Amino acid sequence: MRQSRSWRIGIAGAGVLTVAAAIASAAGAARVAGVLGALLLGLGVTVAVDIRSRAADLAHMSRLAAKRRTEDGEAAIARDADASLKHVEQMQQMERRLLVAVETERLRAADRHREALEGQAETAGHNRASFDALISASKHLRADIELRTKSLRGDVLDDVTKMTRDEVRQVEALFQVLTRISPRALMPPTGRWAIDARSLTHLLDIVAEEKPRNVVELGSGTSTVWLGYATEGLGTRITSFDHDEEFASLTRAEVARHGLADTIDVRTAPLQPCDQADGAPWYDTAVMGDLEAIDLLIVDGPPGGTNHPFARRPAVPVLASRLSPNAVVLLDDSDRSGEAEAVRQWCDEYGFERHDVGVSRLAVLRRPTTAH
């Protein structure tokens, strides 16, 4: 700034004395216009002077720049050759680091590998070991086998015996319940749950023998229709109940089949929980209200399939006072231990006898001042 201000001045000046010279020279003064050409001369010299000064003042500028130049580009070249360095040894270092990973993974796997051969040859060793006893094993095995068909062949044998021989022992006891019998209608069948053809032949030897008045049934089915036929002309009141209405609906339609409803009352008694046995389920008694003076008690449910060992167990505690004097009781399915349990307590407690017994699967239970 102060520069640019002194060129000003000294070109001002220069101008102011270059017109003052030739005014006085064209007013004829000579000594005055020499004078001022003289100061204008000097003043020319000086600005040469200083022309020349600046012109080395900028020379020298011109050379400090260019050196400091130099040096910033020296500097520039010597900061890319560092980062170029340390690149270049990042690189070496994540060189030598993943061939320390790929050296270390390579031992695991060498590693691994032989676990694996040294696994494969145990696993083989175990092999043959279980496979030689699993030989062992199967030639017990087969020996046992023999040994038990032979046995089972026995058993067979014997089941199969014994089978045909209760067959032929039904069949027989149905002939003999068909000579006295003579069915109106196509008979319902024997065998499984209903009576089978020994006990029901059996049954019918007991009611031709006492000719009750008034007989009772617990579990209605095939039976009942064949007490139906079998108390024909001796004013016999036949009361059957059952615990499910749809099979109760079903004897009810056998019973009118055969032409036998004036004599037979089938019920439906839903079962529930009977204080004399514990809790376990029985028929209810509300409809039982009016039963009184029974002869002949015949006990045949409820079912088995009331997953209760004593479920026929209350029949005669509930009934006892509402049999007759010289009443008889029997007892289906007696070779079952629940039925084997009821028939020694209601000889137990109740001064009952067992007769006939190994006739039949009836229990046939006598007080013991009847006189037969």
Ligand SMILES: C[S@@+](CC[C@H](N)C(=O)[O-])C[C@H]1O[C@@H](n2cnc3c(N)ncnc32)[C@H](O)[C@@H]1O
The other form holds:
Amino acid sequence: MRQSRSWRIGIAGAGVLTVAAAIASAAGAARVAGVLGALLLGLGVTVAVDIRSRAADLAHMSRLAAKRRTEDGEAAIARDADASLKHVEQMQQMERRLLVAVETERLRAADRHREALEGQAETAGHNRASFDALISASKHLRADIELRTKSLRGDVLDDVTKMTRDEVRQVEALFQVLTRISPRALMPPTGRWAIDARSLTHLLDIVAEEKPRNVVELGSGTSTVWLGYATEGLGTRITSFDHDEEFASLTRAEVARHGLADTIDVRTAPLQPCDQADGAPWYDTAVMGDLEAIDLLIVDGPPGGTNHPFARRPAVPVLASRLSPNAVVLLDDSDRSGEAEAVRQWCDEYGFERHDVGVSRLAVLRRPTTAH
Ligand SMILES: C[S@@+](CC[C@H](N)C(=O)[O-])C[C@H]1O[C@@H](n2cnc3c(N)ncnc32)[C@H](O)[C@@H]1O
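Write the structure block of the form predicted in complex with the ligand for the protein whose form predicted alone appears above.
Below, the chain from earlier opens the complete complex, with every other chain and molecule after it.
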């Protein structure tokens, strides 16, 4: 800016000098014109030198500028290259990180997948083991059920066979009784709560053999009626006791229906505390005061088993003094443990012996002195 101003001042000065020289020449002032010309020349030289110098400076500056430009360009290129390089490195680093991250994640996913598969396999293994155990258990259960069914079928078959055989034996026994006795009316049933046909036939055998004059029966019912028929014409007196007035009445009615009331006396003897059989209650003896010389004692009550296992045991201890010397004692249901125990005690303590073992459910007890 400053250079261009000095140039404008120089050009203006040269103009002024030229005009002044021309005026001086025209005015005939050669010397002034000469001086002005010399000044103009000096100015021109100065300008030329300055131009040259300036040109040299410019060239120098231009070279410098070019050089700087080149250096700057290279540096910039280098910087750019560095930056690019760094950028590329950063990109590569990022790429590497990305790859590492992707690979890591892929490996983790593979691990998770493998673990899941292993878990599934393990679960499947457990399920399989449970399934196998279940199948095995069900096979055992089936085998067990088959075995039990077979055994049950066998037991049921045994029971049915036994029952059928027993029923046939009962019918056989009844046929035998009916050849000796002709009932005048429908007889009360045998079996269940009443004496069974086989024991009844056994009883009637003994009655026929003993021809007892005094019969005492503990527990009235079907047997009472059969006894009445079996002793008809023998002059036998039958006294039957029942703890229950309702059943005593039923028996009385049956006795009357069959026309046996003259020889059979059915009495109600409620159960009372008794000290003869581990606290088992027994018949009220107040209604037994007139009993004596009993030839046949039939013990079929009080109801045993469920009420008290030794319910019938007091019979002999209580009535022993009323028995005739040749008395026969019969105990029904002798296959039950309480009754078997009573038989043992009566034999041990009252001198009885057991006869006809296995003939029926009756235990037949006689004193040894009895001639049989
Ligand atoms: C073991 S049962 C035997 C009765 C009788 N000695 C007989 O063989 O028919 C004993 C008791 O059964 C009861 N009893 C009597 N008649 C009955 C009937 N029709 N139904 C159910 N129980 C009866 C009486 O209380 C009797 O003392």
